[in-house]
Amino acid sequence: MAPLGIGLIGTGYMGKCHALAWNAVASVFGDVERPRLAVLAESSQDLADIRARELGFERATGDWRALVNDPAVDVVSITTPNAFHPAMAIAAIEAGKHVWCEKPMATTLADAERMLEASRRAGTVAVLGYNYIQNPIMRLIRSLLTEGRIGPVNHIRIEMDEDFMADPDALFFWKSEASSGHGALDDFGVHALSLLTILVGGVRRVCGQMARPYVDRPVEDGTRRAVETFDIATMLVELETGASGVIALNRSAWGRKGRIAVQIFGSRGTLVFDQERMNEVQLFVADGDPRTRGFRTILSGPDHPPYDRFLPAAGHSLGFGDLKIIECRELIGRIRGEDAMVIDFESGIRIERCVDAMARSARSGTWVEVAT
C-alpha cells in the first residue's frame, strides 16, 4: 500500500496531537507505511507556513477547501472548533477522503445527522477523536468484560470532573454562553459516553438534572452576566442491557484535573478506573481464598496491547499523546479494512442522540428514551 497522504486542518493543541500521531505511528507500530504529511491548512497562509514547518508538513494553505480537494490528500484530520466540523467533514467526505474528526461531531444534533448521512453515502472512513477508548488499560477492561471475568454487568457509574469552570471569579467567556451547547454534558461528557459505549453498550433511557454552581459571572466592564450553560450534569441511566447506572459530570470540580472515574459492577466482581491514573485499573473478583480477596491494582504493561509497541516493561507509563498515536493506528487499520477499535460516525451519532435525550430530560424532569 502506498503511503497515505495526510491533510491537517487546524493546528491548535489537538492539531498538534494529530500531527505528532501521524509522525510517530509508523515508528511506533512498525507495521504501517510512514504517512506523507502532505498539506496543512490554517486560517492564513502565513500561519499555515509556520505550522507546516514546525509540524513537518510538505505544503501549507490558508484555504481548507483547497486541502480537502488536494489529490495528494487521502485522509483529512479536522481539529478546528466544533462549529466548523460539519462543513469540513462533509466537504472532505464528498471529495472522497477519509476523515478523522475531533469530537464532538457538531454543535447540533441535526448537523451531526447530516455528517452521518454524508458518510453513509460516500463509503469512506469517518472516525471521531475519542482517544480515551484507545488506552490499553481500557481495552483490558473491555476484554475482561467480554470474557465474563466479573460476570454480567448490572450497574455502572461514571464520573467526569475537571475544574476549568470552578473559579467563580473568572470572567464570563464563551463556555458560559448557550450557543456553546448545554455545558458539562456535551462539552466533555461525551468522553464519558464514549467509554460507556465501548464498555457496556448503548443507553435506552435517561433521567437527568443539570445545575449551575454559579448563576452569573463577572464581565470585564465590572458588571455581571448570567451564566447560560450548566457546569454540572447528573444522569440516571438505563442501559440497553437492562443494567442501571449513573453519570455525574462536573466541570467546576475544584482539584479534579482529568478525572474520568468508572465503576463497573458485575455479578462476580467489580472494575474501577480513573483517567487521572490512566495506567492503572482496579479489579475485584469474588473468587479464591476469602482471606485475600481485594481490589488489585493492575499496572499497564506489555500484556495489554498495544502498550508493547511503546515500551517493553510494565509500569513505565503511557501518556495522553500515546493514546492519539494508537487512535491513528486504528484509523489506518479501518482504512485498510482491518478490525479496528474506533468510534465512527455510526457510533458517534448514538452519543450525540444520548446527549440530546439527556438535555431534554433535564429540562422536562422526566425519563426520556434515547432515539435509535
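Next up, the form predicted on its own, please; the one we just looked at was the form predicted in complex with another copy of the chain.
Just this one chain is shown here; partners and other molecules are left out.
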C-alpha cells in the first residue's frame, strides 16, 4: 500500500502523541510503509508553523477546513477539545478521508449519531482514540477470559481516578464547562467502557449518580465561576451477559495520577489490573492445593505481542505513548482491510449510548436501558 498522507488537527498533549505515533509506527513494526506527515492545522498560522517544524510535518495551516480538503491527506487525526470533534470528523469523512478521532466521539449523543451516519455513508475507516485497550496486558487478559481460565465472569469493577482537578483553588478551565460534556463520565469514563467492550462485552442497563465536589472555581480576574460539569460519577451496570458491574470515576482524587483499577471475578478465579502498574496483571485461579493458592503476578514481555516489537526482554515496561503507536498500527491495519482491534464509530456509538443512559439515570435516579 502506498504511504498514507497524514493530517493532524490540534497539537496539545494528544496531538503530540498522534504525531509521535505516526513518526514511529513504521520503525517499530517494520511491516507498513512510513506515513507521510503532510499537513498540520492549529488555531493560528504562526502556531501551526511552529508545531509543524517541531513534529515533522511538511506544511502547516491555521484553517482546519483546508487540511481536511487537501488532496495530500488520506487520514485525519483529530485531537482537539471534545466539542470540536463532530464538525471536524464529519467534514473529513465527507471529504473522503479516514479518521482517527480522540475520544469521546462528541459531547452529545445526537452529534455522535451524526458522526456515525456520515461514516456509514462514506464507507471510510473511522476509529476512536482508545489506546488503553492496546496494552499487551489487556490482550492477555482477554485471552485468559476467552480460554475460561477464571470461569464465567459474574462481576467486574472498574475504578478510574486522577487528581488533575482535585485542587479546589485551581483556575476554572474548559473541562468545567457544560459544552465539554458531562464531566468525568465522558471525559475519561469512556475509557472504562472501552475496556468493558473488549473484555466482557456491552452494557444492558445502568443506574448511577454524578457529583460536584466543588461548586465553583476561581477565574483570573479574582471572581469565581460556577462549575457546570460533574467530576465524580458512580454507576451500577448490568452487562449483556447478565453479569453485574460497578464503574467509579473521580477526576478530583488527590494522589491518583492515572489509575484504572480493573477487577474481574469469575466462578474459578479473579484477574486484577491497575493502569498505574500497566505492565503487570495479577491472576488467581482456584485450583491445586488450597493451602498454597494465591495471586500470581505476570509481567508483560515478548510472549505478549506486540510487546516484542518494542523490547526483547520482559519486565522493561511499555508506556502510554507506546500504546498509541500500537493503536496507530491497528488503524493502518483496518485501512488495509486486516482484522484490527480498534473501537470504530460502530462500536464507539454503543459507548456513547451507554454514557447517555448513565447521565439520564443520574438525573432520574432510576435504572435506564442502554439503547441498541
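Residue numbers count along the first chain shown, from 1. Note that the structure is predicted; figures quoted are calculated from it, not measured. Rigid core here is just the name for the largest C-alpha set that superposes within 1.5 Å across the two forms.
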| item | value |
| --- | --- |
| Displaced residue check between the two forms: S300, CA, 2 Å or over, core reference | no |
| Post core alignment: A95 C-alpha displaced by 2 Å or more between the two forms | no |
| Exceeds or equals 2 Å, Cα of E228 between the two forms, core fit | yes |
